[in-house]
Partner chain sequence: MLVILFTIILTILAYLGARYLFMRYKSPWLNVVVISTAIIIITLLVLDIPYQAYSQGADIMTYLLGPATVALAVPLYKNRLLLKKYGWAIFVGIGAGSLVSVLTAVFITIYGGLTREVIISIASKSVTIPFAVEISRLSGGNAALAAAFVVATGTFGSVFGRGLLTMMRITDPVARGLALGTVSHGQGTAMALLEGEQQGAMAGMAMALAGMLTSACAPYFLNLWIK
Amino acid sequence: MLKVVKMVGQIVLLWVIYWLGNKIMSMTGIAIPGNVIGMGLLFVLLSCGILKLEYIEEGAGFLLKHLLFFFVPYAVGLMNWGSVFYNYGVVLFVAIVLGAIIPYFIVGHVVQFFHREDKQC
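Coordinates of the preceding sequence alone, form predicted together with the partner chain:
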């Protein structure tokens, strides 16, 4: 029982940081999503030692373990898009496949190049 209370408390704390991220976004009007600002904020809070890792670690671990669950309700929204896939399936397939192969190549070789340079230094 105590474990559940602790977990819920930690998730609430993460939610507060998320809420702050959204507030910062709406107050400054920048086009960076609130969740990204919240993530940056949490990283800074952890790095400065204002927030200790154990205050949020279990709640964060639970949410990340089940991150895929949150994808499901969005994916069900596909029900409404059958005709687009029927008509443009080939184009979308090519975009997905080439859009993965080309960046794989770029990231892999760029990192290998720089990583090797580092080793020589």
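Previous: the form predicted together with the partner chain; requested now: the form predicted alone:
There are no partners or other molecules in what follows, just the one chain.
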């Protein structure tokens, strides 16, 4: 029972960070989604040692383990879009493949560029 209460508390702590990210976004009007701001906030808190990994580890692990359940409604909703996939399937496939491959190579070249600059100094 104590483990469940601890995990629920950790999930609530993660939700509070998410909520703060949304509040920061709405108060400042930044064009970045609140959940992304929350992830940045979580990163900063963990990096600075303000928030210890032990405080959120079990709750985050539970959420990651059951992440698939969060995508089930989207997958079911896609079933209504069969005609779109039938008519534009090739275009969608090319867009998805290129949208995955192009950033991969761009990031690789940028990393190699900066790594090359470090060796010359």
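Here the structure is a predicted model, which is why all the values come from computation and not from measurement. The term rigid core refers to the maximal set of C-alpha atoms that superpose within 1.5 Å between the two forms. Numbering follows the first chain given and starts at 1.
Once both forms are fitted on their core, a CA shift of 2 Å or more is seen for Val110 between these two forms.
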